[in-house]
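Only one chain is given next, in C-alpha cells, and it is the form predicted on its own.
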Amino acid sequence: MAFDLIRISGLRNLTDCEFAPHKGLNLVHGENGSGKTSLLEAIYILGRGRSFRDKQLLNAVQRGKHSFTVFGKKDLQTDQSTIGVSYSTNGANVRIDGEKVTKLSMLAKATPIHIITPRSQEIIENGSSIRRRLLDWGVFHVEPSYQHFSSRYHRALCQRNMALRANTKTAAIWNKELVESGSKMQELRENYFIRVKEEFFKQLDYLEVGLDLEMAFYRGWSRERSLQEVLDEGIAGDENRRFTRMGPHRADILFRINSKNFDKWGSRGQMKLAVFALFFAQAKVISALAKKDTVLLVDDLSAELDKKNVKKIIEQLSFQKNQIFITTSDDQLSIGRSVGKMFHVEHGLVSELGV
C-alpha cells in the first residue's frame, strides 16, 4: 500500500517536485518555511481529499497559480494503482487509476493515512469530538458496514434534533431509527476499542512511559441503561434543552492517572508520547483486521520531545510495516539506509540525501 512515487506541482510553495518514497521510514529535512510540511499536507490530500492545515483547498494552491496537483503511484505486487487529486476553482478533481471519483470516503479506503503534529496533543487535551473522529477514523477501515449505520444515525439525529428545536413534539418518531443504527454504531466501536486498548498498552511500553495511565471507552450514555430507555424518559429533557444529550454522538475516550484526568497530570513531553502509542496501536489493529497498512505522517518530530525520547520513537517507526514521513529541522537526526532514506526540502525543491 505505500507510495513508490509522488508528484506535486504547484501546492503552496511547493512548484514541480517528484521523488520516490521508502517503502518504510523517509526522513526529511529542512529550514522553517522550506516546505517540509506542505510535502505532508500534499500526501494527506492524497489519502484524504482535504488538508490537515487549511479548511478551504483553495488555499493550498500556490499563489500565482490557478490548481494544484498531486499525483501518486502505489505498487501493489500484483498491479499498480495511481491516486490523482488536483484542486481549482472549479472545485476538485479526483481519480483512482483514471477514474473519477465523487465520493471522499473512497480515497480513504484506498489508503489510511494518518498524521502526527505539534498540535497533537489536543486529542487528549480538547474536547470529544476529536477523540471520536479518531475512533471513528479505525472502526471505518476495519468495519465495512460501520459507514452505513454511522449515516443513517446522523440522518436521523438531525431530524430529531431539528424537531427538538422547532418544538413540534415529534422528536419522539425518530427514536426506533436511532436506537436500531445507533445500538449498531456502539458495539462496532466498542469491539473496535477493546482491540487498539490491550496494543495501546503494549506501544506505551515499548516508548517506556512509564506512566499508570488508564484508557476507557464512554458509550455516550450510561452502562446501567439501554439507548431505548434513555431515549424515550429523556424526551422531556431533550425538549427543554432542544437537543439529543444522549446517544453515540456524545461518546468518547477517556485517559486518566489514578483517576484523574491525563491532561491535568501528564506533561506535554508524555503526552506526545501517549498520542504515539495510540496513532501505532490503531496503525497495528488496522493492519491485522483490515489487512492495510497506514501511511504516518509526522510533522516536526522533535517539537515537545528531547533527544532520549526522540531516538524511542525512531526505533519504533522503524519496527512498524507502515509506510512513514517524518518532517525536522533537526540537521543532526538521521537514520540509516537500511531502514528508509533522508530528503532535504529547499527553495520547494526535494531531493534525496546520500544518492
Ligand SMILES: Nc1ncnc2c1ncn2[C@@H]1O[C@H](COP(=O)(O)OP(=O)(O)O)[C@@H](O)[C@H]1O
The other form holds:
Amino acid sequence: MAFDLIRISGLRNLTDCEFAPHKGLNLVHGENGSGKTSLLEAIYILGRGRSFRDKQLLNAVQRGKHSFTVFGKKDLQTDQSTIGVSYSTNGANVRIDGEKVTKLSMLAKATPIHIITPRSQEIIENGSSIRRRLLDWGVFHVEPSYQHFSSRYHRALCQRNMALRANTKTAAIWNKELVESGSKMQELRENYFIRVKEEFFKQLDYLEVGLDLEMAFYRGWSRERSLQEVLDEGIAGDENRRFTRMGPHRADILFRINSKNFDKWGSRGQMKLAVFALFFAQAKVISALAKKDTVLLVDDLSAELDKKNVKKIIEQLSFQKNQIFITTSDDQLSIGRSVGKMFHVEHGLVSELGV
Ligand SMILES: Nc1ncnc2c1ncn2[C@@H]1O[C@H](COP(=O)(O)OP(=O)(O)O)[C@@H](O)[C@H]1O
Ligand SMILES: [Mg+2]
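Structure of the form predicted in complex with the named molecule (previous: the form predicted on its own):
Next comes the full complex, this chain leading.
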C-alpha cells in the first residue's frame, strides 16, 4: 500500500505540484523554506485529515487563495484507490475513490500515516495526552472495535464530568457505562501495548541505543483495583475535585531509566532514538496485525541528530518495507543504495532527480 501519485495545489508555498513517489524510500532535498515540511504535511493530511504542525487547517491554505487540494493515488496491486482532500473556509471535502466521506476516521482507516519531526522528543518530554494519542492511533488500526468503545467511553466521561461540574450529584449514573466501555478499551490497549513493547526493545537494540530503558503501560488507575471500584469509591473525591480523576482517559506510556523518568535522565539524542524505535515498532505491529503498511514520514532527518545516529536510522529505515518520505536540507546526506527516488524542492516546486 503506497502512493504512486501525489498532487498538491494551494497548500502553503506549494502552488501546483505533482510527483510520482517510489513505493519504498523517497528522499526529498531542499533548502530551508523551500516547501519540504509542507510536502509532508500534504501527505499527512491524506491519511489524517489534519495537519501535524497547525491546529488550524485553514492556515495551510496558500495566502491569497481560498482552498487547498491534496490528491493521492494508491496502487494496491490488484486495484487502485484514490484519496482527495480539499479544505476551504467552508470546511473539508474528503473523497475516497470518488465517494464523499464525512468521517475523518474513514480517511485514517484507509491509510495509516505516521510522522517524526525534529521535535519528536516531545513525545517523551510532554504530558501524557500525546503518548495516549499515539497509542490509540495504533490500537485504532489493529482493533476494528476500538473506536466504538472509545467513543462510548468519552461520551459517558463527558456527561459524568458535566454532572460533576454542575454538582448535581448524578455523576455516578454514568459509572456503569464507563466501566463497560472503559474495561474493553483498556483490554484492547494493553494487548496492543504488549506487542509494541516487544518490538520496541528489538528496535532499540538495532539502533544500538545502549540504555537500560524501561517502558511500561499505565492504564489510568491502580492495578490493585477494578475500574468499577475506582469510580464507585472515588465518587466523593471526584465530586470534590469536580472531574473524573481516574480511568482509561488518564492512561500513559511510561519511559524510565533506573526508576527515574527518562526525560530527566536521557539526552535529547537518546530520546529521539527511543522515539524512532517506537515509530518503527508501531509500524511493524500494525503491519503484522492489521496487514496494513504505514506510510512513514521523517521531517528534517539530519536536524538535531549527529551523523552517527543519522546513519543508524537510515540503516533501519532501509530495512522497512513501508513507503517512506525523508526530508533534509543537507545535500551531503547519503542514503546509499536503498533510496528509491530522490526529489528536489525549490520555491514550492517538486522535481524528480536521477538516483
Ligand atoms: N499559508 C501559507 N501560504 C503561503 N506560504 C506559506 C504559508 N505557510 C507557510 N508558507 C511558506 O512556505 C514556505 C515553505 O515552508 P516549509 O514547508 O516549512 O519549508 P521547509 O520545510 O522546506 O523549510 C515558507 O517560506 C513559508 O513561509
Ligand atoms: Mg521544514
